[in-house]
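Next up: a single chain in structure tokens, the form predicted on its own.
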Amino acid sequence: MHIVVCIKQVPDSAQIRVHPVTNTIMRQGVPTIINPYDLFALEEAMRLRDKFGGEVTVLTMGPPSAEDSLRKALTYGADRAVLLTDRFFAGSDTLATSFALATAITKIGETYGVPDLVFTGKQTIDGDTAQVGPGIAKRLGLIQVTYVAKVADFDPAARTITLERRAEGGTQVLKSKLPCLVAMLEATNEIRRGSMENALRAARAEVVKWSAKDAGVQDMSKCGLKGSPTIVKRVFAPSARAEKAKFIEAPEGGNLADALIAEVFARQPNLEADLTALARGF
């Protein structure tokens, strides 16, 4: 069996700055963390390779400097590493990420094996966007389940995957037939520490490196900001709200929620008509 797991490397999000010309992330010289959404995706990934036997290829695309969320993973106990990096995939957006990340799977599955699985996280935290897994799911032509809180059974003979998905009001049991793509929701297990074996033979690993060249990129025009349809007209701060909050106690002997219903209605002058004129319309 053959897992593959993409990942971010995406800025500490406390520390996140903005170009105020091209309203792009600003990644330089700002700490860097693997996606915590990723990390269960990871998790998850591994403990299927441990029950059943396998092997776990992590996948990134950025910069150089990304090496070091790989060598990381690796010290998690991922067995391969792939950093997809290229001056052509600067500034891509969702769909052109989703391109050259479909392009790379489909190189490493011509290359080390085809992919029974791809995991990823549900989103990651610079971005928010969710967009990235379903684009590749789109583009390889794999079944997509999203929100998955937990893999409730695997059955690599019959070649299925029984998935938990969250769900408004409840959840979804779905079985899937393989190959599928998997977007893994936060908190759906622990990530293991990594052994000290597991860190040495990290610090050693040879990171596999490949230019859009050599993941088999074709149309360049679908890369970086020229394959980017995606305009951010303007980043910003909110202002800070001139009117401060304002601390609400209950009378002796009353009650807070009176109270505080009390306030409401003192500052909002019509609500009270508006929820009877509301109540009477029922």
The other form holds:
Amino acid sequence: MHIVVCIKQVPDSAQIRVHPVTNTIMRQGVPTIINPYDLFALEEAMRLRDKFGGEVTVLTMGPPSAEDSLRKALTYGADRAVLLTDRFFAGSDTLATSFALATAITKIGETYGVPDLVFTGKQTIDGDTAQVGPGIAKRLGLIQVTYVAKVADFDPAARTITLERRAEGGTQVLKSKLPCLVAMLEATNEIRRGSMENALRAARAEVVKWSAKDAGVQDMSKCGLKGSPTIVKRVFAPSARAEKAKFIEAPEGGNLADALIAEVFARQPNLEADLTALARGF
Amino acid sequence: MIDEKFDAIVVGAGMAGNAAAYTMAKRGLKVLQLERGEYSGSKNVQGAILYADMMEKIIPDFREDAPLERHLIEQRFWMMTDNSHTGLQYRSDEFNEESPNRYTIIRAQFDKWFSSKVREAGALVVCETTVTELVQDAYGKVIGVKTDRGGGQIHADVVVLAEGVTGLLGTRAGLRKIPKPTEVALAVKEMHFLPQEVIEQRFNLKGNEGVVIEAAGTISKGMTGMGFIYTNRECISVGLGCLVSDFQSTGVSPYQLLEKFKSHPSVAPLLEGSEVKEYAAHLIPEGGYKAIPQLYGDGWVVVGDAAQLNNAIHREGSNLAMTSGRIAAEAVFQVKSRKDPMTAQNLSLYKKMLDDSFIMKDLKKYKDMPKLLHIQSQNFFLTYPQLVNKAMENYLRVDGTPKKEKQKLTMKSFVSARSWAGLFGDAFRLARAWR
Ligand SMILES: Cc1cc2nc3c(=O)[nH]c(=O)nc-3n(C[C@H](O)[C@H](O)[C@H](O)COP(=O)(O)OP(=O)(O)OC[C@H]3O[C@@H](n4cnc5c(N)ncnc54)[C@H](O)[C@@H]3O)c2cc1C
Ligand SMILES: Cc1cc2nc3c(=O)[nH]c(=O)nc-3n(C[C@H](O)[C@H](O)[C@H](O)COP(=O)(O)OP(=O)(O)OC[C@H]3O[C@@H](n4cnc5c(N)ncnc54)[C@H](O)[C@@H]3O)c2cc1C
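The block above covers the form predicted on its own; next, return the form predicted together with the partner chain.
Now the full complex is given, and it begins with the chain already shown.
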């Protein structure tokens, strides 16, 4: 079995700041991480591989520095890493990104075996569109299942996969034929800690680097800025909502903690009753 | 267990570990370097001044692509009271030389660069991996390490311990003792961001010129410690450290001291309007020569802060770290090329080479200094700064008191604070420790 997992290197959103004067997002110097959703996808893919055999290839499109993310994925236990990097890809929107990735997946199929499954994250934490997974599926003519929280079952003989898909009001259990594309939600799994062998292998591994041409792109006008009809007019930070905080001072001769608790209880009468009951219980 | 065996495993990717791994890999040894941080530099705290001479001995053309902030053209020493300072300032255009001697750096960036050179030299660098234990054979010889990753032990002929000041691995394996609270300082540091032009204007700099301020006095509330202010390109590092034993006995917290230092009338204007982006704390080995543990044994050597190699008087640490790393690597290489085993006896070559270097000579020179400053901390960090600043004020204030009277007053203030015997004693002890 061959599984391709698409991962994206994103800025650690916990550490992004907005420039106080220009109101633009400051990306410079912000540490990068693997998009968190993609880690759930990678773990789920590796679990399938561990159980049923085969290989996991991780794929990313990004600047040369995205190699760090791929090496990390190898440390977790992926078998192979492909970096799609070319200045022609710069400025890609979701249409151009899914075009480039779909082309590369086709090439990966030709080079290392046609994938039975393609995993993506539901969305990224920087672009946030959730369009790339579906875009790839459409271009490759794959069945797509989005919002997946768990792989429930896999039948290699019948070539089917059963997935739990979170939907409004409940969970759908869906069975799909292979090949298909799965876009993972935050899942029930947790990315494993790679073994020492994997860490050594990852430190040594050659990451496969493909330019647009290497990946088999023929129509360059579908790549990068040229191939991107989306135009970003402005990025800005919404103004902070002004909900006035209440300033509580210790009453004359009293105690600040008591005053604070009295204020909380005044707003949440149930809380007082619950806590009192709880305290009696002890 | 991992089948593969390495010539050397280096624990830690700070200055010492990188120097050792680089030097051994360059010489063709098969080297594995393990670092617990996300990348080399992610865990490292320093002021930070880089001493070019020692770096050149490892990577001669480092200036070409290493991330350097500013080269230093000026040094200020401040003796501080709560609202004044008496300073000594040295600035020279000679320092604007083609290959400057000292630079400010940001370790997170510098170490990352250094680590890329280690990789290029051919060492295998694995980060996010903590070495949890040294593996010893029945005779106590170190034969490898265990990590927090699954998959068991990795073996090597020699393990280079470059794990920094706390040295937990060495301690756990019984190779050394935990440093005493009197032998380590706790330093806290903040990075204050300001536009480049503002820094250059406030410190009277142009281009990549930089300034260092080192300060001692009442800022440490009588404890043995010092403050520092270093200019980087777009930020200023401000920090302060005191002996852990002093923090213990006074109960003062480091951040309180730092706040006080930052709000000092001599410091505050330099930082005004800055944005703090980073707060860090780290230990510094300050026990000097007498605190240096056993440096080698069967299958292991220890380098850098882990070996307590730090010259607190001159605030040098990283250069001793990288030099000890390089020397250890050279010793290992010599033993290896003679096809000799990595026994304690053969590795004693490292200690011998270290004794011949500036490291041991400098540390030996100041061997009595740490104790003197510690025992007399009240005098050196409270009394004298106050007396000196008072003397300066007396000297400068024009108020009709005859000059002779003023000198007498100044002299009297010294004697009544410390007595003649105390003054001579201090001068004598200081001179002897400095000799
Ligand atoms: C408002 C806005 C402005 C933007 N401006 C710019 C710009 O100026 N310049 C610019 O270059 N980009 C820009 N982008 C980014 C670009 O449009 C997207 O990052 C890119 O097309 C992927 O979309 P996404 O991040 O929303 O991914 P999603 O569709 O949310 O991602 C879903 C999944 O697809 C996979 N995936 C997505 N991207 C990659 C990838 N590169 N490699 C491998 N797998 C991937 C991952 O598995 C991911 O979990 C902008 C995006 C937005 C929303
Ligand atoms: C505030 C401050 C200012 C300073 N200013 C200066 C200065 O201006 N000039 C100067 O020369 N020196 C200065 N020093 C001293 C200097 O920082 C140190 O001497 C130097 O960093 C020592 O290098 P090292 O490689 O021995 O240790 P470190 O740089 O501490 O590196 C040790 C490395 O080992 C890793 N490690 C530890 N344990 C393990 C483990 N079990 N497994 C894997 N990895 C592990 C750590 O993550 C770390 O990366 C300063 C120090 C401080 C704290």
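Please read these numbers as outputs of a predicted model, since none were measured by experiment. The term rigid core refers to the maximal set of C-alpha atoms that superpose within 1.5 Å between the two forms. Residue numbers count along the first chain shown, from 1.
With the core superposed, K213 shows a C-alpha displacement below 2 Å between these two forms. The two forms, fitted on the rigid core, differ between these two forms by 2 Å or more at the CA of K246.
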